[in-house]
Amino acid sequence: MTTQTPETIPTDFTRLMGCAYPIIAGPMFLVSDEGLVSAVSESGGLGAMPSLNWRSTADFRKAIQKVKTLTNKPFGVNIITNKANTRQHADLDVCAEEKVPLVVTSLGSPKESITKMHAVGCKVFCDVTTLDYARKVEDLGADGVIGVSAGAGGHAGPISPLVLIPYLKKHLKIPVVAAGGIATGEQMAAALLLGASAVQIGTLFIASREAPVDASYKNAILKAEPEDILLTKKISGTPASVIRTPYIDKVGLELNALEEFLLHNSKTKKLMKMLRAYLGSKTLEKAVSGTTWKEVWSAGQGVGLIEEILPVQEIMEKLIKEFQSAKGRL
């Protein structure tokens, strides 16, 4: 059965934000860059890229206008919201002075962005793992959460997509976008009918030409099956999903007792949280950049369903054959 690609496909997400398609290209740390995001935006989607791949404020300014400069669409910034994170607040300016149109905030308090945001007339979405937490960012004001589930990669949430959605969905009435493992136009047809309006997809654009990875960083993708990705501690001192290698079996995936007891001390958990992020980051730099022996590579449960590297727009182009043909044996 052939199907022709729409040119648009009408949600919520997408009259909210302008886009053709409820694709967000999830903003994965040092794979999300202005060439990749700028790609999903022209393509239909939406790109987003998280403000610290760039390491000074100015350049991440730099980055946003070039974004701008290659694409008029609208795309996105993510930035981490808690006290870890000593940028979040200049980085947050720029966002707001440069008008970019969606910011996604994660682990923390959203409050100050979407006070700032909006008053340029911009939109907030904020990660979720719980419907407490869901509540609270909508009472708030944000424009919309993003349900992360299980399965997703980075920072994953411990509740299935299939009912973390639906879920949310129940309770809020701001719009709900799905997250977690989500790799096919099939799987975004399934979370558009459990009422999600759009699907960040994550793992699926690492796989693609434009993501500016190692060889090897998109050959483990392809290589890897669900059962290859696990949550470890040991990169940021919170769950997060990985790829299985040699690295990561010998380091263990939880903190030791001293770890653990400095994260969670009074006095020493903001220390310790910014001193795991750092060392986190650096690992990751390396492993994404080029060969190591700490290969720690960031990937969800979506693995399973990646079987070839393509360019950005192939890609979308997939995505949305294989969720017009899911509709049409629905």
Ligand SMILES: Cc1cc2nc3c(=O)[nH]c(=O)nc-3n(C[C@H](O)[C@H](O)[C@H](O)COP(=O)(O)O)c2cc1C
Given for the second form:
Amino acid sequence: MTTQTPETIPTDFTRLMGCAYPIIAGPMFLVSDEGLVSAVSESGGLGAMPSLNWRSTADFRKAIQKVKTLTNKPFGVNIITNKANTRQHADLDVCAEEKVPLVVTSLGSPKESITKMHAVGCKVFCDVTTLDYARKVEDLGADGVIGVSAGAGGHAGPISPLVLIPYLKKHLKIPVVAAGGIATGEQMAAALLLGASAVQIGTLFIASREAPVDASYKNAILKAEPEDILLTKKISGTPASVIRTPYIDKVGLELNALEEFLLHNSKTKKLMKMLRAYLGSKTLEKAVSGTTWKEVWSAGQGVGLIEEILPVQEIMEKLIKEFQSAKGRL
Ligand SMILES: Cc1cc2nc3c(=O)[nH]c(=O)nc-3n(C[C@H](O)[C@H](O)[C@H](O)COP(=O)(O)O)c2cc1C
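Could you give the coordinates for the form predicted in complex with the named molecule, as opposed to the form predicted on its own above?
Up next: the whole complex, starting with the chain shown before.
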């Protein structure tokens, strides 16, 4: 059994993206900033950030340029492609102009992202939670899918990762990345064994020194158990994973009947989604900065395996060591 740290873990994903390790630090709203993203890329993984973490497209461009000054390794950007994101076209143009190596699309069609990013030689992976949707993005020309399973932080899918990954792998030709609940190298080894070409990890990187969120959020991740992770529709209208807190208990997990009606009515749907996204983001913004008693902290079931706050470099080294040791045991 060897626990020596390998210089690379070659997979379809690392070969395609040119990084050392098959680990994406998943884009996280209000969490992934230039420091966190570049630290992950510098440590051999691939850091990703949502364009909406910046207040304007101009600020977002500056953030990309800052990342490029901090690392010359590949990194990624998430574009939310549903109708509620009115900035998606402009942000995507910036990604193409700045030749962002990887665009990750979520919540809507990746068609425009694929056309624009392929034209400049960059890659597009799409978040998927079902095979049906994964087939659609493969047909559109996506370079890979990120299978977001049950237990993930952010918008979790409904299917167990033990099923989702081999199921996607069996039916698709493009690489599959496993996301949801992964916080150790053993799980990473399991994901690769199931057919994943990489893992996308979110929650674990919130418990990093570099994550620009309040200590109360990081400590809540250390304290929480998988049983504390609840799915709420209150943030964006789509079920999202949050840590159970007195505030979450107070407001409940479901939308009221009027909100549900407005979200599903064709005339009010778009406006309602935008309003929900706006209100949800304001609440989250205050919660991550620790300036409110309204504790809404997004995290996945991997909280049960996270015990300390470490610098990104150490998190990466730990993951690789655990991965090697698990491989040896197999
Ligand atoms: C706080 C938080 C915010 C997130 N924001 C986004 C986002 O803006 N866009 C996106 O595509 N995924 C988002 N995600 C999902 C992550 O990119 C990743 O897929 C997920 O965290 C993986 O599950 P894990 O947290 O269990 O590791 C978010 C996740 C968390 C925990």
